[in-house]
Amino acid sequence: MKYESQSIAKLYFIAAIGLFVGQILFGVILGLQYVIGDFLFPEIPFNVARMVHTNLLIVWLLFGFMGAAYFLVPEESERELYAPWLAKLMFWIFLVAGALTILGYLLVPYATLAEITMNDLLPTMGREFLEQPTITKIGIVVVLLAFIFNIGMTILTGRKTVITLVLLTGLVGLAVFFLFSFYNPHNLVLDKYFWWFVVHLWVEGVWELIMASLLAYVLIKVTGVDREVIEKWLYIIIAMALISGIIGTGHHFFWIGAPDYWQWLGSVFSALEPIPFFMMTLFAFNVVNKRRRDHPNKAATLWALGTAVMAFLGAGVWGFLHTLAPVNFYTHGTQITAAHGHMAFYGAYVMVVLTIISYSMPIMRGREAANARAQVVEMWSFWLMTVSMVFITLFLTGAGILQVYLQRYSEDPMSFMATQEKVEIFYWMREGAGLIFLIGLILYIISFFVKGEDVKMLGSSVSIEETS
C-alpha cells in the first residue's frame, strides 16, 4: 500500500459485507414470504422485507463505491487523501442513519416513520427504492456532498488520469440524479417520469461509469498491460453507455401516460444498451490474455473476468428480452423483470466491488495477495455465488415466462392469486438457490480469515511465510 489514507478503505468495504449479508438474509425471507404467506407476519410484513431488502443494496453498494474510491484515488493521484478525517467522519454518519433507516423500518409502522421524521414538511416518501425518510435522504446528499469533495479535491491537486475522471463524473452523476427523489409530483405520471431519472439513469447511466473505472483500475493492477490501451477502451465503453443509457430510460416510459414517441426512443436505444456490456467482456479478456504479470491474486482476476460476463448476460441479454415494447407490452411488471434485475445488479455492480475488495484487502493487510488456500476458497466463493445467481435468474425467468402466458397473453386469462400458484415451483426452487448464494457468500467472508503460506513479492525476490 503505498499511501496511508488508502486503509480508509477497510472501514467502508468491512461495512459494505456486513449489510450485504443482511441483504441475502432478507432475500431468503423474502423467498419463503412468496411461498409461506404468512411467514414472520406480522413482525416482518412482506412489504417490510422487501423495503430492507432493496434499501440495503443501494446503501451497501454506495459503501462499496466509497470504500473503491478512496482506496484507488490516492494511488492514481500520486497523493494521500484531502481530507482523511472527513472520510472517517462520513463513515460513521453513513453508517448510524443507515442502521436506524433499517431499524425504522423493522419496528416502527411505514406511517408513524414519516410522521415522526416529519415527511409532510418535504413529503419525498412512499415511493420503490426511495422509501427512505426525507431525513436520511439529506443525510445521503450531505455524505456524498462530503465524498465527492474529497474524492473531487484529491484528484484535482494531484495526478489525473482517464479512470480518476471517469470516476469523478460517475459520482458526480450519481449526486446529481439523486436530488430527483426530492421531487415528488402530485401527478402520477411526472411522479414516474422523474423517478426514473434516479433508478434508471443510476443504474444504467453513471454507475456504469463507475463500474467501469473500477474494472479499469484492477485490470491494469492484475495484467500490466498499458495504461493507454484501457483507456482507449474505456473512453468507448462509457460513450456507448452513456449514449443508450441515458435515451434508453424512454423504456421505462411505455405505459405510464407519456407521449408515444418513447416507445420508438425506448425500444432503439435500448437494444443498444447490451453493446458496451458486450465491449466490457471483449476487453476484459483481451486485457488478460495480454497480460505482462502473472499477477499472484487470482482471484481478484476471475472476478474481475465474472464482472464483464455477468454485467453482459444480466444487464445486456437479460434486459434486452423484455425491453422492446411489443414485448414489454406483456412482460412488465413480471417475474421477468424481478430475473433481470437480479442478473444485472449481482453482474455489474455487486461483483465489481467484491472484485475491488478481493484485490485491495490483501494489500491494506500488508501483502500483495491473500494465500493460495484463501483464494481457493474465495474462489469456491464466486462459483457459489455466480452459478446460484445464474440458477436464481433462470427460475425467476421460467415464472415470469408462465406468468405471462397464464395472466396475459392467454385466450382465458387467469388471476393474478391463480396464476401465482401455478408458479409456486419456481419460487422453491429461487429459495433453494438463494440458500446456496448465501452459504457462498459466508466463505467468501471466511475467506479473509484463512491461514496458510502467503507468497510476498519484494522486488525480485520471493519470501514465504505464515499469515493469517
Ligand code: HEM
Given for the second form:
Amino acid sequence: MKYESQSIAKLYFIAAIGLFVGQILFGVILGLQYVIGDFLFPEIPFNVARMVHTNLLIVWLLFGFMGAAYFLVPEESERELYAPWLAKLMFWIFLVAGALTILGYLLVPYATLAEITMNDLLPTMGREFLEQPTITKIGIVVVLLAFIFNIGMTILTGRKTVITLVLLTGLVGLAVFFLFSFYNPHNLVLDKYFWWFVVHLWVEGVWELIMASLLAYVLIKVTGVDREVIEKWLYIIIAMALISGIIGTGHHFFWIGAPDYWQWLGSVFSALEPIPFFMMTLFAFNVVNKRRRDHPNKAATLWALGTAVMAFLGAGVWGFLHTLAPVNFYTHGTQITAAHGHMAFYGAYVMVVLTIISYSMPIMRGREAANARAQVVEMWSFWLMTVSMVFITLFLTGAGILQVYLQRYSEDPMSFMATQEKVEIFYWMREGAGLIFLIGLILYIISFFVKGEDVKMLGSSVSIEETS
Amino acid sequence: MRETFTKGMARNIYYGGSVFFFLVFIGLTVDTVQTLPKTDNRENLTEEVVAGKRLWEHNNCIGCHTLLGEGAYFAPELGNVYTRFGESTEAIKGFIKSRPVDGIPGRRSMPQFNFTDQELEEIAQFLKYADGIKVARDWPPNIQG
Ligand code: HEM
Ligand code: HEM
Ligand SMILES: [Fe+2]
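Write the structure block of the form predicted together with this ligand for the protein whose form predicted alone appears above.
Then the entire complex follows, led off by the chain already shown.
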C-alpha cells in the first residue's frame, strides 16, 4: 500500500461483506416464502423480507463502490486522500443510517414507518427499490456528496488518470440520478417514467462507468499491461454503454402508457446494450493473455475474468432475451425478469466489488496476495457462488417460461396463483441453489482467516507474451 | 485494437456519443411528457385516487404485486384487477377487507391492513384509475395479468 489513507477502504469492505450476508439470508427467506407461503407470516411478510433483501444489496454495493474509490484514487492520484477524517465520519453515518432503516423495516409495519418518518411532508416511499424513508434518502445524498467531494478533491489536485476521471464521472452520475427518487408525482405514468431514471440509468448507465473503471484498474495491476492500451478499451466500452444505454431506457416504457415510438427506440437501442458487456469480456481476456507479469494474486484475476463473463451473460444475454417489445409483451414482470435481475446484478456489480476486494484486501493487510491456501478457499467460494447463481437463473428462467405459457400464451390462460402452483418445483430447486450460494458466501468469509505461507511476486517480468 | 484507432478517437466517440444521445433522450422525454395526456388517464386523477396512491405506497403493495408489470412477482398483477373483478370496486374492497389476520395455512396470503371504509374506497379508486391508463397493445396479454 503506497498511501496511508487507502486503508480506509478496509472499513467499507468489511461493512459491505457483512451486509451481503444479510442480503443473502433474506434471499433464502424469500425463496422459502415462495414455496411455503405462510413462512414467517405475519411477522415478516414477503414484502418486508424483499425490501430488506434488495435494499441491503444496493447499500452494500454502494459501500463497495466507495471502498473501491478510497483504495484506488489515492494510488492513482499519487497523493493521500483529501480528507481521511471525512471518509471515516461518513462511513459511520452511512452504516448507522442504513442499519436504522433496515431495523425500521423489520420492527414496525411499513405504514407506521412512513408515519413516524413523516413521509407526507415529502412523499418518496413505497416504490420498488426506493422504499427508504425520505430522511434516509436525504442521508444518502449527504453521504454521497461528502464522498464525491473528498474523492473529487483528491483526483483534481493530484495526478489525473483516465481511470479516475471515468470513475468520478460514474459516481457523480450516480448521485445526480438518485435525485429523481425525490420526484414522486401523483400521476402514475409520470411516476413510473421517472422512476426508471434512477433504476435503469444507474445499472445500465453510470454504474457501467464505475464497473469498467474498477475492472480496468485491477487489470492494470494484475497484468502489468500498458495503460495506453487499457485506456483505449475503457473509453470505447463506456462510449458504447452510454450510446446504447441512455435511449435503451425505452425498453421500460413499452407498457406503462408512454408513446408508441418507445417500442421501436427501446427495442433497437437496448438490443445494442450487450455490446459494451461483450467488449468487457474481450478486454479482460485480451489483457490477461497479454500480461507482462504473473501476479501472485490468482484469485483476483479469476474474479476479474469472472466478472466480465458473468456480466455479459446476466446483463447481455439474459437482458437481450426479453428486451425486444414483441417478446417483452409476454415476459414483462414475470420470473424471467427475476432471473435476469439476479444474474445481471451478481455478474456485474457484486462480482466487480468482490474483484476489487480480492485485489486490495491482502495489500491492506500488508502482503501482496493472500497465501496459497486462502486463495484456494477463495476460488472455491468463487465457483460455488457463481455456479449456484447460474442455476438460480436457469431455474427462474424455467419457471418464467412455463409461467408465460400457462398464464399468458396458451388458449385457456390460468390465473396467476394457479400458475404459481404449477411451477413450484422450479422454486424448490431455486431455493436449493440459493443454499449453495450461502455456503459459497460463508466459505468466502472463511477465506480471509485461512493461514499459510505468503506468496511472493515471481520475478516480475516473466515473459509470457509469446503465448498470446 | 489496431494502431490506426487511437485513444483520442475512442475518447471523442465517448464524449460526442454520450452528449448527443443524452440530448436526444431529453428531447424525447419532453415529447413524452407532452403526449401523455392522451393516454395517462389524468382526467380521472381525483383527490380520492391521489389518497389511494398514497395508501398504495404507505403499505408497500408493490413489495408483493406488480402494477403495469413492475414490482414484485409474488402476487397477481393489479393494473387490470378492476377489469378482472368484473369492473366492480365493491369486489376489490371485499377482497382486501376479508384477508385473515394470521394468513392461510401453508399458502401465500395477503396481510390484513385494517383499512377504514374511506381508505378502502380510495385504494379501489386508485386501482380503477390505473386500469384506465391506455397502455400499448392493451397489455397485459389477457385478463389473468
Ligand atoms: C448490469 C446490468 C443490468 C442489471 C443490474 C439489470 C437489472 C435489472 C433488474 C433488477 C430488472 C427488474 C427491474 C424491476 O424490478 O422492475 C431489470 C429489468 C429489465 N432489464 Fe435489466 N439489468 C441490466 C442490464 C440489462 C441489459 C443490458 C438489458 C438488455 C439487453 C436489460 C434488459 C432488461 C429488461 C427488458 C427489463 C424489463 C423486464 C420486464 O419487462 O419485466 N437489462 N433489469
Ligand atoms: C440465496 C440466494 C437468493 C435467493 C433465494 C433470492 C431470492 C429472491 C426472491 C424470492 C426475490 C423476489 C422476487 C419477487 O419479487 O417475487 C428476489 C429479488 C431480488 N434479488 Fe434475490 N435472491 C438471492 C440472491 C440474490 C443475489 C446474490 C442478488 C444480487 C446479486 C439478488 C438480487 C435480487 C434483486 C435485484 C431482486 C429484485 C428482482 C426484480 O425486481 O426483478 N438476489 N430474490
Ligand atoms: Fe433497463
